[in-house]
Structures are given as C-alpha cells and as structure tokens.
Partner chain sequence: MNRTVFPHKLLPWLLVTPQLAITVIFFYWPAAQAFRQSMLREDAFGLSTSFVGFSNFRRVLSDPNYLNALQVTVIFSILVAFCAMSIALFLAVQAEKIVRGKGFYRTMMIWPYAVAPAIAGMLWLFMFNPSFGTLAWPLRQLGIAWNPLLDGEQAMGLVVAASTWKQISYNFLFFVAGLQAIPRSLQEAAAVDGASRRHAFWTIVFPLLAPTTFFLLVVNTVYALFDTFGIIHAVTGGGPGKSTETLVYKVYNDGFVNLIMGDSAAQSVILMVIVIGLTAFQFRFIERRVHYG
Amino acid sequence: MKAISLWVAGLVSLPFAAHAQTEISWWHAMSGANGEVVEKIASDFNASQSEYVVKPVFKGTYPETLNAGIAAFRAGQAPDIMQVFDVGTGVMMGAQGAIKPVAEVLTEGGFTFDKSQYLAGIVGYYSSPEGEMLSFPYNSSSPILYYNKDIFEKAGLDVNTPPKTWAEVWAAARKIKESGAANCGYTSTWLTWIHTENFAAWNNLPWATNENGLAGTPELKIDGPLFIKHFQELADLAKEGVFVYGGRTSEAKQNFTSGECGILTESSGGLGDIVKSGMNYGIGQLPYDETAEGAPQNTTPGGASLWVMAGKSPEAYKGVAAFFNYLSQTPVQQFLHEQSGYLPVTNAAYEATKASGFYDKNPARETPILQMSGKTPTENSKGVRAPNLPQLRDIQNEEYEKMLAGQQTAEQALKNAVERGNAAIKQASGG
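Return the coordinates for this one chain only, taking the form predicted alone.
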C-alpha cells in the first residue's frame, strides 16, 4: 500500500512539476556555427536548473529579426528576449514602453549588478546617456581581416604577413586576381558597418556631428575626402573584377569560404563558419588608411545585444534575470568567445582566456579586443547613434550599389547618401 501511495503521489505531482517551469522565448538571428552556439548555451542553462526553460527561435537576418520583433510587439505577441543588432540600438532606445532595461531586470531578479565587470567599450554602447545599461551585450564583435593562406601562397604573397593598410589590401587583391590564384582578390561583408562606420572610427574621422549622434541629433559627414578616396578605390577594384560585392549584410562570407576570393573583411563573429569551412586561413587587424592622422584609432562594437521586452510576467522576468546571470559567468563567456569569435563581454572572461594560454596558441584571436580597447575612444570613435540607423544603412547601400554598378562616382554616391540620410534623420527626429 505504501508503494502504491508513493506511486499515486508521484503521478499527482507530475503536472505540477511540469507546470512550475517558466518558458522564456528568445528570438535571435544566429545561423550556421553561431546558431549552434546559441542552442548549446540555452540547452546548458536549461540543464543547470529546473525553474526555467529558454527556447531559442531563429528569426532570420539581423534586419529581419528586428522587423519581426517590432511587428510582434505591435500585435501584443513580443518574445521575452529579442536579439537586436547594434544598428537597432537607437530604434530600441526610442521605443518607449516596449522594453524593460536589463539593469532593472537583473536587480529586480535578485542579482548584484555591477556594470564595471563588463568591457567598458561594450557596456557604454548599450547604455542610456545617464549610464543605465539597457540591453545585455550578448555577442559583441569587431571587424577584422581574414585571408586564405593557400591563395596567398599561390599568388606569391607572404602567408604570415596580412596586409595592414587599405593600399596593401588593394595591392594584394590585384596580385591574387592577376596571378590567377583566385577569381576574386577581395570581398567584404557590411559596407556600411565596416567601410563607413568603422572606417570613420578606425581612422579617427567624424561619421556625423554631435559625437556621431551620441550627444544629440546627428548630421552625416561621410562625404569627406578620405571617404571619397576610399570608396572610389573600391569602385575601381569592382570595375577590374578584383573586388566582388556579395550583399548588404554577411553574404560575402560565402565568397570567401568557397575559395572564390582570397581576402575578406568581416565581423570577428564570422570566425565559426570560416573554421567550419576547413580552409587554411589567417587573421589580421582591420586595415586603415595610412594617410589618416593618428590611425589606427579604435574600432566600435558590432554584433548584437539582448533586449528584454515590456509587459511580461514577474516569473518571466525572474527567468530572464537568471539566464543573463548565467550568460555572465566566466566559463560561459569563454565558451562563447572561443567558439564564435565574438568578444568576451566581461573583464573576468577576457582575463581567464588570457590566463588559459588561448591567445598564446591563437594570437590573432585577441586582435578584435585589442582593436576596440587599445586606445581611449575619441569623439569620432565611441560608436554611432541615430533614431533611424537601419534606414540610413539602407540609403547608403542603395547609393553604394549604384556606384559599384558603374552608374555613379563615389563622390556622387556619398553626396547622395549624406543628403538623403540627413533628410531622413530630420524626419525621424520630428524636424
């Protein structure tokens, strides 16, 4: 009888045990190797405790995920956590009532929150002007250069010395094409993030007025002489067939991993798929313009952060807080950094990675961190902010694509991008 009673008690308790788990929905934009990292982190968190279940859902590219989140919020069906790329930061900050600041979520969840434990260059980008951290910096990245060592060897280039300046990149890319080592010398993801926003920061040039929008409504300044020179050189390379344009976001990575192109500039977070391709690759810092005074300066963070949506239950917020606390743990950050190429977001994880000898064995893997934190940021290199940055990038991409198709010069493309962009900023700001 005692055994039967225990069995019945177990049956009765099962529904209640199942019901006790709170589901946390996490919409993200990580595909390929980085998507596998997301699944692994969520799975490990779920296995580490029994109160909450984090359920990751892939929603497409960064822009697609942001658009899906906005539509879901308007329909009253927003996820608990939404991954938003750096460009969407201004959009989310301006979405009054749509989000709950992550600092608030962690504190209310009973966790001691100290933003000084996070890398300063990262946490500053995702904080309000008053210093409150608004979102959790899940996957921060820096743009770097990748090169195919086998293609370099075929072209007679030094396989141990990546090009450091844009002039060196152009020369190496032409040699790759002319030697027949590959069909394409150079390709790049994200012309807006890498060749515009980070080109400005790395060369200590203004992207816009008012500290690039961090100190007030910006007016774009990307039509200056060095921008025109740089983009005209890119347009000339495209005309020669040396540069191949892959697309507006990360599509060009395929041109590199397939062996079509010998050199790629891409996010440090693109490393997972490059490793997965099995190619013999090398890493270098983001190239700079040798004529820019004081260059290289510092890069600004890309990647994405996790935003907590408003209007959720207290139980959901407690679960989100527990998950973010888990994400902050040093072993988790080390795993994320070493597997994906994204930066460790905490100082402790960075120091632990150094102490483990990981950078001694993989020296280039520290490159994106040193790029971002090697120098104190200037007014030109703290990051960029605008109320409608995704729209500004669309405008810039439209003008760049016309330029690369030979329909206009770089000077005209940048002039149009500034005029159209400033008009869009004024409209978005209610001006």
The other form holds:
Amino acid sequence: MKAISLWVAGLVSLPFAAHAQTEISWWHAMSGANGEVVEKIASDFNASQSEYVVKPVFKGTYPETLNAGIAAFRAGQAPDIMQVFDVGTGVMMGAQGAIKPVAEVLTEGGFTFDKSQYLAGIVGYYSSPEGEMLSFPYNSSSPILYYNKDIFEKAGLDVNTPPKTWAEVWAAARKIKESGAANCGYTSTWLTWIHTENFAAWNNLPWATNENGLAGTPELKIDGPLFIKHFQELADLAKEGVFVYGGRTSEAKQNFTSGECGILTESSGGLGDIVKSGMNYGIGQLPYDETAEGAPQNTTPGGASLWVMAGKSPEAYKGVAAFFNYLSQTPVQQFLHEQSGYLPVTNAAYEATKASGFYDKNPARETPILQMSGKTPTENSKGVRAPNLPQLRDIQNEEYEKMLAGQQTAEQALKNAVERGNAAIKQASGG
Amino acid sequence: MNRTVFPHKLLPWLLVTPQLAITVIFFYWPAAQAFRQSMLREDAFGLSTSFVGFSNFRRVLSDPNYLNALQVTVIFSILVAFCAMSIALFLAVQAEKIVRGKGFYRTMMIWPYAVAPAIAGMLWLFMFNPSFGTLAWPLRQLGIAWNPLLDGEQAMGLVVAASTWKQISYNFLFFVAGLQAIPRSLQEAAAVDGASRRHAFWTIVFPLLAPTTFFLLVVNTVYALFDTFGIIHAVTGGGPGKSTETLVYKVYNDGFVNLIMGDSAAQSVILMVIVIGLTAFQFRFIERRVHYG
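Switching conditions: you have the form predicted alone, so give me the form predicted together with the partner chain.
Complete assembly follows, chain above in first position.
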C-alpha cells in the first residue's frame, strides 16, 4: 500500500519537476583547460536563466565521444547535444534521420538566425551543400607554425622572422641541424590535416573532386605534382634526420616542447601546452609553396562542432536553441577564444577582441583567424568532406609512414593513398 | 558405472541458472548479434539496413590488409606465447633454487600482472619513445637507429616485449605451483643416479610439468590474440603502416574508427571460428601427449 502511494505521489510530482527545469545533456570531448571552459560556460548559462539546465558530460577523446553518441543513438539514449570533431562531420551529415539541423532548431526556438554574423569560412564548412547550417561551430582551430627562438638564435637565424614558405622552412631546419643548435630541425603533428588537407587549401590545389567532397562524393586528387614534390622533400629531410616524425596525431608537439626540434607545425589549439612548457617561442603563418599559383589562399577549420540529435521533445529543442543563442553572444565567444586558443565564431566577437587590445598584447593569436578568413574561399579551400574521412586519414598515415621509413617514394605513397582511398570511398558511399 | 540420480528435477537447474544466464547474456547473445550483423550492410547509426548474405565475408577474406593482419597475428602470437612461457619457466626454476627471500622474489615477479594493459603499454611507450625515452637513449648510444614510429620490425619487437612482460607473472605463478607439485624424491633419485641438473630437468621435471604447460599454452594463445589489444592500442596503434595491426585490432579499427559495421562483425565471426578451431586443435592433438600425473 505504501509502495503504491509513493508511486502515485511520484507520478503526480513528475510533470511539475519537468515543468520547472528541462535538462539538456551535452556530450563533449574537452579535457584539461578546455574542459574547464566547457563547465564554466554551462554553469554560467544555467545561472543566467531558470528554465533549462545544461549538463555537460565528458566522454573521452573525439573518436570515443562520437562512438559513444552513435552507440547511444542506436540504443535510443542519445544526448541532446553532441560535440563531433571535424573529421566526423561527413559521418553526421550522412545520418539524416539522426540529427536535427541547427538552423532549424534556432528558428523553431524563436531566434532569428543570421548567417552573416558568423565567420564565413567556419560556417561554410558546417553547412549542407544547400547552405543550411547543420551544426554549431563550437571550437575551431587552424594549423600554424611555432618556432623555438632560443634555437633560432643559436643557429644564427633571425629570431623575428619565421620562415614563410616551405622552402624557407627546409633551409632553416637544415641550418638548425647543421649548426648543432638542435638535433632536429623540423617536426609536425597531423601530416594528414596539415600537410595534405590544409596544404591543398592554402596552396589552392584540389584535395578531391566535387569541391573536395562538399558538393558530392569526392575522388581524391592528392597525387598531383606539387603534393609529390612536397612529400618527397619531406621524405628526403627525414632521411637526413632534419625532419623527425612524431606520430599520426599531435605526438610531435612533445618533440618541440622538449627542445629537440626547432620548428613545429601544429594546431592553433595546441598553444596552451606550448605556453605551459615555458619555452621562448614564436608563431608564424602556416608555410605555403611559393610555386603554387595564388598561394597563400586560406586554411580550413579543424576542431569540432555541436550537433543536435533528432527525436527530442520540443522543450528540449527550445532549451538547445536558447543555449546556442547564449553561446553566440559576444562576451561568451570572447571568453572562449581568449581562454582556449580556439577561434571566435562570430564577427562581432572577433571585432570585440580586436577592440579590447588582446591582439596587440598577443599578436600571434590573430594569425589563425587571418589565415582562415584573409581571402574568400575557393572551391579548393572551403574544407574537405568524405563519408569516411577517418579511414582516409588512416590510409594516408600508413602510406606516409612507409614513405618516411624509406620503403617507397613520395609518388608511390601518394598514388597508393589515392587508389586505396578512392576504393574505400566507393565502398562507404554504397558503390 | 553407477549413474548418479538426483531426486529433484528443479533444484539442479536452479543452481546452474546464474551461470547459464551469464553465459547466455555475455556470450551467446553478443555472438548471435555479431552473426546477424555480419550478414548486414548498415550505416553507423543503424538508419538503413540491408541484408547482404556472405558478401561481407567475401570482401574481408579477399582484402590483402586482412591477410596481412592474419600474418601479423600469427607472428605476434607465437612470439608472445613462446617468450612469455619460456622466460616464466626459466624464472620459476631459478626462483625455486633460492634459499633466502623466496617470498620477496615471488611477490616482485607477480607484480606486473596487476598493471592494466593500457598502462603497461604507456610505460613501454615512454621508456622507448625515440625522442625522450629513458631506454631509447642507451640504444642509440649503442649505434642502433631506434625509431619504432617508422620501423615496423622495431615496433613489433616493442609490442611483443610489452605483452610478454605483462604475461610472465601469470605464467610464473602457475609454473611455480607446478614445480612444487613434483615430488622431490624423483629429482633426488635422478641426482643419485648421476644425472646432470640439465638432464634431470628435461627428462623428469619438464615432462611432469606438461599439464601446466599445456594449460598455459591455451591461456597464452588466447591472451596474445585478444588481451593484448590495450597494449597495441597504447604503444603503436597498429602502425607504422600496418605492421602491428592484429586481427583484433583490425576489428576495432574497422568497426569503431572507420564505422564499417558489417566488415567488422564479419571479422569478429571469423576470429571466433579461429579461436574455437585453435582450442579444439590444442585439446585434440596436443593434450594427447600430456601426461596427467
């Protein structure tokens, strides 16, 4: 009897509890300092109003978060908001019934959604071919060049002029090694994202057909002559010991912070660790190939965006809309940008940061933004998309590793990567 | 022989129910799902599903990368099982000879077993990292071009060493127990007959250890095939190239990184068949030669 009355009491009180506050779950992959930013933004939003409660949950690395979200969706337990990294964008876009476009969520929530307020390069990447914004850009980054000023000085290089082109990087790296200023001249994280996808965009070369896959199923084009030349130079430098390979993702950052290598190309989001190491560093733009026509063009965004899952209640969507609206506000964006090294996503936030004098004190922090939005993107530089980008990157990494180990030339490596990649795309898109 | 007859019909079933439930929920159910999925072609979110019969299997078996993974697995498993068992046997025999501090040595030997595979992997990764590893530096001083990030054979050596190190404790424990079960009198008799220690070991101790060795062979094979995933994931991630990608790692990579569910399920079904076949083979042919005291 008591149990039944408790059950009834629970049933009666349930609607009231739901009415009081709607819970919005947000699965993310931000650890360390960036994780603290997530917690702060969520708790500030919760304090700013009383209708909704955003609950951020850390789900591990980017791929782990994506997998957790997919498994949860299959079990009917998907979160309301899920953070998905750039590489997973194609996967999410292919899942028509699993997601709800952000533009739709915002307009249904009663907010006017004006695309022109957002940085064009970023919004373009997260939009459907028809131009509808599908996910909310949360953290965007861009690859830049870092260099160790102490090592530059020891090697007799100009500490105030970072190398601008790849040829200059190779020359500086050789000088670092030959002068004995450091054991290794140059290292790089993410050969796929930086030396393949961004190399293509920055030098205005096609990465694949169909506007790099944004307009349809892509066919890889990364075995062009400039790619072959670039990778052969990299392979030769590896043989001389001037270039040191660190690993497939961001492992090479350690080779730089430990003072072993003088120059590094890495994401702008990696700045935190470099600052923390206490080294005397400088920042430059991502190098380009001076023989490429129109280079430098613009770089493409990396990082992650927030996806809204399908099949939720209207109240939940209203809450998500309110939260995204809050996220777009200038002070929030400015906080996010200044704390994390990621880029602001609205023009207003960028202007406000500029006006605050932040870039005068930290000129390097503007580099990734200028790189990404300095020029109107061409069809080679809006970003890359494939239904199976993680797999394509795996294939490229395998071929690059064989090349750097001296088992094959750059030409063979890139031809293999294109052949195997295209076969994988065909399978993934149901061919 | 008299057949034991239980008066109750229900009670025996009731008593084995928990075990049956565990087997059904954690073995038969997932295995059946893997079978089902291996015949389907499905996107990651499960939004569109179509039945494709055996075409996933056909594609997997004709994929040169799969054959490569098979080869890597065979080499890796034989090396790990052989090294882990022979080193453990050697250490167990040596530890038996110690007069003072036996307990201390044994405890130290068993210690690595308590380390989680992923953590063991990280330890080895840091010790042998080509740029800042504490043990990579002396290797380079010796004139070895140490770089497991690009050299496939070195990477294989590293994951074999890490996996072996992790398994030695377990094998050691069983070998010590096995050695203690061998009657002292047999060895003493051999000594009286003038057999050398080495001769006595190979003709008396080793054959009497056969049940333990056989048990460990089965366990180590399964360990090398499955439990080493964490170590490989942490140390090499299957690279460089595909030189340390084992069958289990490929199942994970195709399913959870590349999101090709059908291929991944087909591979796990093949793997299940391989393990069943291997264990059956071991029991059928090797166990015959095992002498249970």
